[in-house]
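Only one chain is shown below, in structure tokens, and it's the form predicted on its own.
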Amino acid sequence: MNITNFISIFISAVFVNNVILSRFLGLCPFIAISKETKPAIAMSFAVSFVIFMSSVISWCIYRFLLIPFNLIYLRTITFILVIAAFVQLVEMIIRKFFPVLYRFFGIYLPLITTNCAVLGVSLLNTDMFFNNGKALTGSFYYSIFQSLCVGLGYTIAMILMSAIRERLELCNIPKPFKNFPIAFVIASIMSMSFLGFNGFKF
């Protein structure tokens, strides 16, 4: 393991391939949720467990019984499962401790479990520290950050996303723009922006 290789994996996954503004993942709770920054932050939290959670399992499942009994070709299906079970956890804890910000969610918090961008994280870790069916060295622990590095930018862009759209609630927005068509304009603005990490390319 290299301290190089984590600031790589911080900078790429927060910044760089920012996962909502670079590789457009998870932009149905980021468009719906990002009205008000309490909810927005809420659902980041609950998105970053899911995601950090999903990645030590799917990770153990990948090395320890997938790639030694050869059913990589499982691979897919066992991460949506994972995914799913924890995404249930969170959908109880949620309802049981927190019913009011469970309502604001509504069908979105199940969602999570069809939020691309979580599933998204564990190929990407199988991808990038697997090498013919071999784990690297140091790849538990690269994986285990580079999902909480990916959390961080999740939350990043919805804070941002949150704040600007509670700014504009004051603003006199015409009226074909508001809501969800002034908040894809805001998102494609962001992503230039992001975009700007890795350089523009034409």
The other form holds:
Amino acid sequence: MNITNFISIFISAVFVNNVILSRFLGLCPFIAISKETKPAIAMSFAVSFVIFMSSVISWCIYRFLLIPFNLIYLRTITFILVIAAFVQLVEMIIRKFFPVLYRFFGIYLPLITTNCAVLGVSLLNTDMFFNNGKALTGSFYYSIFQSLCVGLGYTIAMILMSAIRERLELCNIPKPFKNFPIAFVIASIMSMSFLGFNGFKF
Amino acid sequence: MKNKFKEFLKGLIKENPTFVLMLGLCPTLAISTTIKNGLGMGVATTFVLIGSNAMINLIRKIVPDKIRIPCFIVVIASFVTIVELIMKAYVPILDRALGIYIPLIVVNCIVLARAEAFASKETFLNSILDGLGMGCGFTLALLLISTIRETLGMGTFFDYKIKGFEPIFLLSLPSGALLIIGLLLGFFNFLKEKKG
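Write the structure block of the form predicted in complex with the partner chain for the protein whose form predicted on its own appears above.
Okay, now the whole complex, with that chain kicking things off.
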């Protein structure tokens, strides 16, 4: 466990392997909710929070339940259930104690369960930081750090996209390309520019 | 009989999951680099769709309305695990190529959307046909995108090298996937406008 590993995880998760632009996780809300900046930011904060918490929980379950009892093949079912239950719990807690926040997040909270980024990061963590059913040294810290960075990358991509699309309202786009098609083309150009980070090596 | 055929056919073009319903785009874009991967993913998703549609249709009357979504997800996740284990056993190369996108079929919106919108309301046979049709439509879309990306991006077709053609490397990168789906969506919109 040393500092260079953390730096390379950071660069890789935020820029080089950006969840949305190069791994294509969480693409549906990225296209659907990026029309205005405010809801886009709300959505990306909610997603980042859930990614962080669910990767902590799923790491613990994987390490202390699935591996000791030799149940690794149940990974998919367990993780998705944990995420679904956790999202439900967060929704209830926020509704009870932070009604302002609840109104801010609105309908985006329950949608997060089916966001591939959440399950994807949990699975990636177990793929990357476990070797043959054994946790690598410092794997818990790496997992937490990676999930934080993925959330950050998600937020950056979401804010950039929504800001561009707000400006796009004023442009004269050919009619068949209105709305979704042009959003994909823009995402493609953004992803191209993120390719520039590929040269970094540590 | 004709009605039954319609349930199957509508998934192919009129309600194509990728281009019309815009569901399940994440795996479509991520694994469409080669035709083989596209086909593998399409078949896996079709299997999950048929299985989960059939199963959910059978249990729809037992499941309480309030917790139906978690129940559906568990059914779907079980079928995905079956696919995962089968692929690990019989096509390990494909399994490695598709990586985490196989378990991610669980959160593929098409599967849950079909369960919620169709299988929990219709008859058993119709649900299976719907799953088959949607799966075939998904596979068709994947084949279309992956054919374009493989031939233009890597200069190969089903791993056979195409001679005298300089591949556009960008198209096999992630940005190429986004570009192609954007252009295809625009093209289909254009066709629709011309027709109607």
